[in-house]
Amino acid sequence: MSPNTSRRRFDTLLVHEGEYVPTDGVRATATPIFATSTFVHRTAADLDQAFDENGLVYSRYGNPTVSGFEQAVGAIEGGVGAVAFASGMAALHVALLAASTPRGALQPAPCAILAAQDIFGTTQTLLNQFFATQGWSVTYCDMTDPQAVAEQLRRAPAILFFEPISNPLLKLTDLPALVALAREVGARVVVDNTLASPVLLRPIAHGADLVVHSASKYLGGHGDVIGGVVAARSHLLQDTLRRYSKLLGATLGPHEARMLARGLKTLSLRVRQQSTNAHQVAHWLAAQPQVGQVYYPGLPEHPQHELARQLFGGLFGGMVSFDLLPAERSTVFAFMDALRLVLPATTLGDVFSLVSYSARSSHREVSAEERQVQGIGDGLLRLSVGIEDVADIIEDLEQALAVVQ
């Protein structure tokens, strides 16, 4: 679609890759919606060839605005392309089916994961509930620790999963350390980049295979449309996500597409923004008697601060989470029901601030007594942290906390 980009520097591409899609010699500053469902063409012989060429067919297999999004996606990745999906959780599965799948064909059969322990808990159900059911073997490790990964990797597993930042804890990941254990026994690197975006953290750079997006966060981030994504380091493993597409049919909508499409284009600017707000929230928060922990890669105190000054270049990110004291469901439910700005909400990475009881809602699945060894209490609160003024996002914070107090 675009020009040759390979000189532009990220804040660029994030502005004009995928656009520009021509039309009989006039072009278009931005991306038209190709609300069809299949395409015609002026001869049987050219249809014919689009199938061999992998062309414009149905939109099932392709089309113009979707394609537009992915060629941003892969751009600013640093892959050769990614393949949208219709939601975060389609776009990690097929992921991990493409990841598993030697040499492209479709014959993905049962094999190794093994994965982080501090995932997100439908993530995590994902691979107990459906991919351990049909004999995938699951191994979790605490991939802080590379000692304790590479001990785990001489098991030979098939894929290495992981979030560079987990959720809801903030955990950090040594992710070149990671990729090149997983290296030395062949294993494929699948990496969750929600929470971090390309903005704080390219995985692709630095080695992995696919980076998996829930798009609806940082890369749509206005909270108006459901969308996933997976970047590819290799065209064997982009071809392979796009035939899984195919089959699987959990392919994104052109409507969505043209909304995430747009919302790449602020998202430097947004993650700046949030990555700033963020830090104050966080150093505020660890000041208040009713607050507990609080878990922020920004603070001088989080275990692993320096290497997310080292990965993340000298951003910290938009999320911070925190130990509501006593930590009690009432007190949780009663914080969230006296915040007036913030809204309670099981989502992240948009515009305005979000707060999430992650017990109830990103870990309900999950035991009680696995989230005990997560480290996930029952007063643990999880805030996105928005664009707006810091010191009303702060102010509301206050108040909820006094009327709990």
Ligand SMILES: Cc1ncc(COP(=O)(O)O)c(C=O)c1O
Second form
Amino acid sequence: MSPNTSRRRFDTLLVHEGEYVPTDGVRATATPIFATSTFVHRTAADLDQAFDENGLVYSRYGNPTVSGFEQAVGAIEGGVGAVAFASGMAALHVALLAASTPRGALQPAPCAILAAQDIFGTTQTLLNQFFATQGWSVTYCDMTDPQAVAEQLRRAPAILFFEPISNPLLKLTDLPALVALAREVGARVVVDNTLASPVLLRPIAHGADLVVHSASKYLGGHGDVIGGVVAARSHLLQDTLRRYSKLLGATLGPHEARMLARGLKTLSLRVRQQSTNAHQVAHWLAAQPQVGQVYYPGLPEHPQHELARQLFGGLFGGMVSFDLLPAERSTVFAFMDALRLVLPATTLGDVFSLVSYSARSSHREVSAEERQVQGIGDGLLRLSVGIEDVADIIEDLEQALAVVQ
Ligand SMILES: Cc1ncc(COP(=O)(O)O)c(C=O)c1O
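Next up, the form predicted together with the ligand. The previous block was the form predicted alone.
Below is the entire complex, every chain and molecule, led by the chain shown above.
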């Protein structure tokens, strides 16, 4: 595809990497949408060779528009490449299967997964109701505490899985420390980097093996596409991802790939503005009597504020969570209904601000007891701060708080 661009810097890669460059001269500045299921070659022998060499054969195997998006994500995450999927959940599923595949094997072998206790609720359901019922052993622990991880690692899990910024409590994991611990027992490290985005954190640079994104969030960024992607540290894992993607078939379509590639170009600008806005919103919320705890890594009182400083290059992200008082469903519903700008909808990372009631959305399938253990109370709201004028966002929150007072 593109000429050698490996020395380009992050913001340049976001804008240019993966754009389609045909070999015959004139080209469009934007990658065309190759809306095709299959590809015709000049001769039967050429088609036969394409099968052998992972060339263009059939769009479930590979498609130039999708490949461009994959190439861009592979480059910005610092991996050898990436494989795109129809959703973040499909990406997680295949990433965990690939990480469960012993070196040299062609299929996954059930193994032990050590997962962070506060991962996305649906991922927990995937681990509990799919992997754990098919022979994998799944254990959870508090990964904000490297000591607790070190103890669990004595059981020598094959996979360590976590989100560097947890959802919705925005706890951080010390990624370099956990990677070092995993290396000692030969565990593969799989990271869901959706909330951080590659602008804040590039886990492969710290030694992670596979980096998963729900591309439906920050990568796309405009609330108009569902997709997922996994970047790989090694060719072995990249090849395994591709093989399973072809076989299981939850591949990304070319239209979605084009929208995601377009989203990537402004990722850095968006995340920087979202971080700036979120910082101001968090400070404002912390001063409101109707608000209990505010969870934001940029606040000095956040228990991992220093770690966030070290890991995220001076940014703290666009997500802010807070406990609305009194902590009860009726107050939360009234607050959400009173909002006029901030959208009460279940997603995050978009250009527009969103609010989500964790107990009834991301953690809907998690039992009330388990939610309490995790600290996700009945008043917890998660804001995904957008790029609107921050004064308008705060004004909207203020009028909604006044309504429920
Ligand atoms: C952290 C995280 N991982 C994975 C997913 C799943 O992604 P998708 O909805 O694209 O399947 C989500 C979705 O909300 C998420 O928030």
